[in-house]
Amino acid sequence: MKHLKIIFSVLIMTIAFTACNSKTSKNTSEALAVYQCPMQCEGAKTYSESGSCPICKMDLKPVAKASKVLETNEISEASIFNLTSKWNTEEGEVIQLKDLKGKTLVMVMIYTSCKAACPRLVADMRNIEAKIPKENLKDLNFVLISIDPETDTPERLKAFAIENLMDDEQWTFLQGTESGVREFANVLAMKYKQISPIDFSHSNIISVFNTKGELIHQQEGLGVDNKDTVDTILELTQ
């Protein structure tokens, strides 16, 4: 008898759980549906819920599914947000790359004592920024990562940002560890090598990532035509 009571209780809980899930699923489906009066009394006006037309009183009919896709917090295998290395910003904050999630990222690797290629890369970054409408900048983060973490302390990066008029909210400078910098350079397929106590040889690549940290576009070279880069950024920040 005791066993029968237990079995009955489990059966009741299972039925209740299933009913609850069915209700949730139905509500989600309704939330994504779009309804419209079959007589189109109000033109192309649509409703997010079922019901009746306020004019002819006919039942609204589903006409399409909303194109809106529910955002998830999932990170794809291709995302740089999977990297667990820690970085110091020019403001002295400690972050991981996943803390940059949610904005389109335009990233480049430089070192502040460079007298040759890096000043031109910095100019290229500023040139790209100048072609982006102000209303899009709030969705953008221009990130400069030092390949010389021993020299480029947060204080030095801050001074460099101010000196080059790159101290607004949309600019971020990062100092990492040697292993973290090397790991990130490998992700970008960027090569660099220290050739003297103060100089490095390196690739010249500007990379664009979407808000989920997935690489979308790369621009290689110095002073190159940046139209494709700007177009990619505009598309991602619309």
Contents of the next structure:
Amino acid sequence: MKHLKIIFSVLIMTIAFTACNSKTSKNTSEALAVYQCPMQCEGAKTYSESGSCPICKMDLKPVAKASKVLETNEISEASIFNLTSKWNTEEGEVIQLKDLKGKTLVMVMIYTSCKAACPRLVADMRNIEAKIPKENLKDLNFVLISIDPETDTPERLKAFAIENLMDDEQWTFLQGTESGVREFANVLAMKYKQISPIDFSHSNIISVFNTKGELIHQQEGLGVDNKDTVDTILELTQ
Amino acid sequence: MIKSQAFRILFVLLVFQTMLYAQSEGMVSIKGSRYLPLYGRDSTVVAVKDFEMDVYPVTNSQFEDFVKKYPKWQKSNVISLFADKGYLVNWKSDTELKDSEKPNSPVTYVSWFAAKDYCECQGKRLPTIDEWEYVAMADKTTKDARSKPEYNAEILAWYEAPRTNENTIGLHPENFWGVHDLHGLVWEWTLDFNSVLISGESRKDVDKDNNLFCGSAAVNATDLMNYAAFMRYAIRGSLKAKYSMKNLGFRCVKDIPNEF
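Switch from the form predicted alone, shown above, to the form predicted together with its partner chain and output its structure.
First the chain shown before, then all remaining chains and molecules of the complex.
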């Protein structure tokens, strides 16, 4: 009887441990990789194995996996939903970035006391929004993240939203922690520096993420032609 | 007689206690001050508060312990958002260095995200640029040796030496604060490395690009003779947080809690 007990518990333990080890889903995506000639000699023709293009002899390049896997719930490695920092919205809710999952995200980092570039960045965001047909807006979330979490409280962000007519459903304002903001800026490869108590230097980048939080497009600069950005958004919200 | 012995024990205990509380293991206290960094806020002085800094950069073997405890930072588990392909390429497995590497060398091929998490898991954090530069401007005898010609010459000579990342920690003499290896071993990550806004301009060969960067304070160096510091800022400006480089490591610092 005692032996039976030991055998039984060993069995349970093996099952428990093998269950832990079976999380190797990473390799399956590699098996499904698709290769394509970088020059696209044969148009959109793809290959299931690596090699060289029969026409120009260049090495085939793995094609970035198209967002066909929309149904799956898993977060990919490159997704910003891997970040676990906490954020306050202008409505006073506490969220993580993964709570924004399911909508195409257009993100920009600003601060509300900014006198120089930020109003233009905000204007750029509104110009982009204005070019999107009304029926697509429900699948979109325009997110403005403050790089000045000390000053930009949820109340202040809410006031800024109302003042700039950006208080509709599709606009979200976020206040983070200093470390969370620094981390997120690094994910966007965005630079910023506080140069006086009320002023920051910062790079001007508008980033578009798909519904799974993967970076699809970045628009750099102020007042630049936003056609590419708009096209990307339209493609993602079709 | 007994009384004096008791007093002695009490005295020893008191001394020991202050030592325990004054310093964390492997760290030294840095007395903060105001100073003028190469790239300051408005080209003026910045204030550095008191803090503690690791005496040495984090070593390979320390990082081995870390990834054993936090498997998400092992090289087969790390996600592409947090590290590029070069992450820990000098390791033969998830938890082991290649045999050619020394356990006592500074850990390199680590991304900013990994370095930041390492420090946070020890209850520490990465130093800010201002803090790092503040400690790094000391030589053996003075807190600010930047005006001494031999200080700059020595650092530049160290920068010229190849493959210093393969050396072990502690070979360079300690500076005024008791900190080793800030110069001449590896470059080090800083918490706010992405506050250096000179990369765009320097790559595109224009003075500054008002469309890319808001605020014109990007180029405002205060001491044009400090080439070594220029190199460090230029490197910080060219980094992205998921980069893993052969000669880029890190060390941690800790805030000193306010007692009063």
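Predicted model, so just to flag it, every value in this text is computed and none were measured. Think of the rigid core as the biggest set of C-alphas that the two forms share within 1.5 Å after superposition. Residue numbers count along the first chain shown, from 1.
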Note yes or no: does the Cα of V181 move by 2 Å or more between these two forms after the core is superposed? no
Please state whether I55 has a C-alpha shift of 2 Å or more between these two forms, with the rigid core used for the fit. yes
